[in-house]
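The chain below stands alone and is given as structure tokens, in the form predicted on its own.
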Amino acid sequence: MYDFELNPFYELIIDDLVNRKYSVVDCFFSEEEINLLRANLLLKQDLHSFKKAAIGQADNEQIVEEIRGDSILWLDEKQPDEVERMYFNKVNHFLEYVNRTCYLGIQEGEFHYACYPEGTYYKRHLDVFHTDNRRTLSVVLYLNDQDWTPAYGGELALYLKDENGNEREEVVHALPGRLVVFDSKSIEHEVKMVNHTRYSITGWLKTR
């Protein structure tokens, strides 16, 4: 431990992540690898690599429209491309200090680019399954367009509850680059209807 430095910036997230179970940063990545992100985004939708979105876990997997309206197309960490590889080496820094720090036993994870065209959203929901609970933080990076409005709709709204039991909404707005954790198994969220066309990664840090 004699040469572990403290990172201000990935302190003030996990003080976020201990005290309310969720934080919100707009400079974990520069503007400019936020563009570099959204336009291999684009090139890969130009593609048709993405796919109707599902829900449920492996065999028991669903289209269902009327509860999740995105198209999803997989990150594959052991061969990224040369943008996604900068997105895994400051995901990976991040997560290896957090389980050096926090002892979470983060050992992996899974990403993918989101597109949530207008009209869609994704109704309220927990991140993890019954028959697997391996997921301990969502991780949303929104890579839209450097003009995106709260107008364009598409907001992440957390239900959150205080010690009493009592519920509030947080509703965190889509901006370009604003990167959104908080604790999968306990906070039920959903993405509210898209007014214009939704990008970001979402994925899940988890245990083995």
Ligand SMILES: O=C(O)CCC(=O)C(=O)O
Second form
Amino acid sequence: MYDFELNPFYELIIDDLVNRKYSVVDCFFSEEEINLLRANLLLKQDLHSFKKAAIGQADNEQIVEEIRGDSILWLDEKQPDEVERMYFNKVNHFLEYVNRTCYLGIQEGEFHYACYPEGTYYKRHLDVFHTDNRRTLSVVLYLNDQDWTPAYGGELALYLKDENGNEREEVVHALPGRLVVFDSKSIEHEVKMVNHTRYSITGWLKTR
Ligand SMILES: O=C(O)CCC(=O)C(=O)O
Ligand SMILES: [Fe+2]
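Since we've got the form predicted on its own here, give me the form predicted in complex with the named molecule too.
Let us now look at the entire complex, which starts with that chain.
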């Protein structure tokens, strides 16, 4: 017997995750919250604190712009600013719900701002490492301007298997406020060529 109230919005996301291993929702954050998060990202970027993103992990990290061309800044969950605290509160609320209903055993998260300048992309990859497969759910939130159009490129392509085992590409436009949650361990994906600076927060919910 559940001792808490069902959340119909979270249930939709969870249904998607169970049925097809990914979910795309546009109203997890309000437009005002997205504007605050974008302004926060731009402020931090002005302070020149973004670094070219690497591939690999720990002592095996390499910057390879032919594979990924974004610059990132990790969020510090222990010292969030006011806007980041709002982001963490919402994500953690969802996370607690997922843990209680799906028993995924997620213990922690890691999150970074990302900026893809024009002409960059991130080639097809999986979000788990050979030496560390704790990442369970990938969570991407787009912080692009409200006038973002598909002509700006930078689509997220998810490579999915249909019921016959054939591969199918699901294309997701990086519309402002859009949240994409997907199974880190099984869904290969890529960021297509970006024609206009593209902003996001990407996070991973992990087991310990
Ligand atoms: O920004 C996106 O749409 C996906 C980014 C991504 O795949 C990653 O950072 O691992
Ligand atoms: Fe990824």
